[in-house]
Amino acid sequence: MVMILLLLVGIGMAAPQVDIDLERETRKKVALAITDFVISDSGSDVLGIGKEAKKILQKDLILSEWFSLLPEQVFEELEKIERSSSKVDYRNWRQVGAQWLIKTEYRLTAKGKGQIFTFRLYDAVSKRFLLGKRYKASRDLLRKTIHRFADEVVMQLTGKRGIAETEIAFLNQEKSGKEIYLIDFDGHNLRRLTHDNTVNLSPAWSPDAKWIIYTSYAARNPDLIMIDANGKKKQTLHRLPGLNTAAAWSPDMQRIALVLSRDQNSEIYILSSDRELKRLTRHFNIDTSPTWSPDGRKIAFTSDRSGTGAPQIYIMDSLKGDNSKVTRISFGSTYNDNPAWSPNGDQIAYTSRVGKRFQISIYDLNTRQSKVVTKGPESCEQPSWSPDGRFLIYRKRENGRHNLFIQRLGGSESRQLTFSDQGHSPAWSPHNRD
């Protein structure tokens, strides 16, 4: 467990003078200097924990796409001068091009089994101390500790928590079936969550990021299973003959939308916290892939009810379903699926056939228009949003292999996250509420 020991708050916490625009490709990044992590008490770090921690922090802040890091040779002389002083020469830091500055001290606990980090963040432009954090954690939680501070830095800039501490769940093809894996946002800490030795489908996170629900054929029926994020607790959540799949937790965690085939074809139901079922869709065509709006009032889903034999994306009331107005939002494509409602509530990402390939499209609920946001000769499918609404992760077929890629909204470049050749059905975790 990461323990926050001390919170240091700067005086005069006015918003930084940095323009923030989530959509613009050409937005200006904050020029950031990160000095070497200094070990205190004249100790010795034979394991190189300080250097490792600094590399993790640098990568986290680069991947956030809010910061550009100053080359260390630009400020190495200034860093030497200030190493033995608690003062910050804001004027000199501005002259070398730094807008923000991070200084870090650390010390190792008994026998090197843990460490205590003290981080300080300064604004060289406004000449003020912004933030200080002190964390104590065991050695195996080093990455989590640094991720947490990186998220604090992003929050200081944007007012929203960063995503360095988040995880992605996904399916990986094994010889015995499909198993669920977890991986950190930065591509490290890959680990296998399930060992079911069967076909698993559709992993989905609980809003508190503590549980994952998925469909498993382990009992020779597609049952709905719930497992904790550590893989230590597991239970069957729902079991009826036929499909029990495509589950999605409501934002308040009181309901689960899921797809059942008990009515001769796939229909969307609501499973309440007291295990009562309520049917939402009543159509002779297939209805599937429910996703909740952040306020829990609406559900977007996939259906081929248009009569063209081609699946489209629709929105319905989460309480009334087909007993109220159902609105189609996808047009201009013969195949659309995998809707994912954005955390901000104003957009829905989905898979759409464009020509002979699949691409990721985004529907804007304000303009009522869709835009294709991926491109290239390879297919992109199964989008999932980061909890801050700035990034999408999706499955991409490249050179005959499937892997997961991350792309910022408004950006044109993508970053490959997995290299397993069998990445499917990514699900980005919400922020952990601990």
Contents of the next structure:
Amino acid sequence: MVMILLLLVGIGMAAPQVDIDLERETRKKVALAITDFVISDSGSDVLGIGKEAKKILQKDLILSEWFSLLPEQVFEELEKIERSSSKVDYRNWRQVGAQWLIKTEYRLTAKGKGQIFTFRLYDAVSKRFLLGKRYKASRDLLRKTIHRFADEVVMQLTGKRGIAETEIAFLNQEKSGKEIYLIDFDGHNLRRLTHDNTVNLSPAWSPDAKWIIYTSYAARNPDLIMIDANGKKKQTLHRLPGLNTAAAWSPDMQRIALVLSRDQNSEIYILSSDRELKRLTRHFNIDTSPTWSPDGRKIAFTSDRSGTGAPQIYIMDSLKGDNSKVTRISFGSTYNDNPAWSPNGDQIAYTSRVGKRFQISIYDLNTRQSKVVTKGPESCEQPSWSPDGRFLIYRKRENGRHNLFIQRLGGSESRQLTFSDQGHSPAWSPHNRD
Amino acid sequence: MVIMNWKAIITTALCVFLTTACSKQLMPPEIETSANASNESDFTASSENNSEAQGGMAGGFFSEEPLAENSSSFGSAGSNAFGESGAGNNSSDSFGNNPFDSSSQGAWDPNTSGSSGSSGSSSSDFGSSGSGSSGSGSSGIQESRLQDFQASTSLKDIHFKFDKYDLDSESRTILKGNAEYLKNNPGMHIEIQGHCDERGTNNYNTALGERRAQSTKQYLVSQGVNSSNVHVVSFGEEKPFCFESGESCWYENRRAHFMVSK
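What does the same protein look like in the form predicted in complex with the partner chain, given that the last one was the form predicted on its own?
Once more the chain from above appears, this time first in line as the rest of the complex follows.
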């Protein structure tokens, strides 16, 4: 019932804005039929682009964990009958068990450098055409095109853009140091971003997903570097002697929270876009790992002010810092770090020592309770949120091998994203569309 | 307590000095632009420019438009927006992923940054030459960053307890010896590297390594070593000396390591 209401809302508006928070509702997945991508006119597809594109779309929608795909043999006959006409017999589709249906036509561009996809999404339950989209894109943007449509399909269901088009930045340990790599949400398109031949630390995205800031020892001091996501351009953003580390861009992109040790101790500062520095923490102990609340008004961070060697998670005002109330939120563990504020604003994920291992914990700002969300004999660290707030990516250590895993909140399964055995410090990109 | 007060004063002085230095934009951003940086990005950004001819080698094209239920899938070639003519189209969207589109970058963009002209030869200056972010002040933050350091047998490393940065009596004894050596070689610049074992988190360990290096430096200075000859850097857990998991190895990695100027 909720779904049908949502669909009506979705149809009624060009860009549906549904305030109902669906993340935590357990709901049945929508049974989806994806028919073969039909090449239009008399064209031929010797490269098999249609088949490849269909696979990408299927995987995207499965990974979204909103849909279950109807087995193709169930609707084989129906698909054949409808192929020659533009009609959709909703009753028949409902009968084979489909709730939603995607039909796709495509053709290659005349010069052969790209393709045009025409997608149509139907709801067999409410007997409606939901969404039509046409994309023309060059061959190298094939995956991105399909991801874009998959995210539209998710938006029709939830009112929130999907995350198939997002990517993850992370560090990979090489012989000469740690380099930044990028990988798509579906595990494809792995590529190397930096060639610094040195130790790099803690990559973090700009809110518009166009830049990554990170700390590099390239000049033999941990300096703050800014590089564009295509790797074509970079600059040194901050290079005081000592630490220039653990940087995090404010949601409005006007400020960067970072750790400096110019006071011979790591303190959190705000660097504004006019290059002014403002000190936030004033404590003799270590302060590090700032993360912004989505409204930019608070910063969660790590400090061992309650005991050296026993870092805990705290929240402070992003303007007043230690000059106003600072609240500790982690209890019951002697070592916590890497706070990551959720995009929805009501949760903070962090690394927490449980027994002899690290696990990912989530603090709920409404209930003021923390819950450990990973388990097992391996250490899980360094959580980062998907921009829709439904997934976490983290580093898992198994027998000395470090790989990145993605886990849906409320889900117990995790999906291994990287296989280099040397993956660290994942940072999930925001939605990268204007 | 006396030491604390002294620290507070120095800290405050540094704060004021550095804040001033920064606000005067003595610390221009360094621009590193690779050879092809002036090319367009992978995606042609503006929606007026989606023709197939655009973009060159790396350049792709992309356009997107909504579709009614019964509209024809591809329209009539040539005349509509999705034809092959290469004319501008009226797509409702595009991959606007061009990092050189300065309109949305604001002040962080290297292109729009006001002080980008000072890159080049001065970009790696760091105090010892008098320019750069630390300026020419007399504060102890002046560092010999331009120098190369090498390992030395004359200065002994010290080790730390797990998650601690304070010096035990054994470390103090070693540091007294190091201090004597440095006072006998007053022209020598050294680098103290703070290291941690692999346990713990990267961010905390980076900060902890800094504390270890700093407390080591402070002790040397208290023994009469010239503060401006001592450069400090933390590597956290990033540059271990020993690669196994176990206390003997972890002990090896929790250290302040000395390098001397070449």
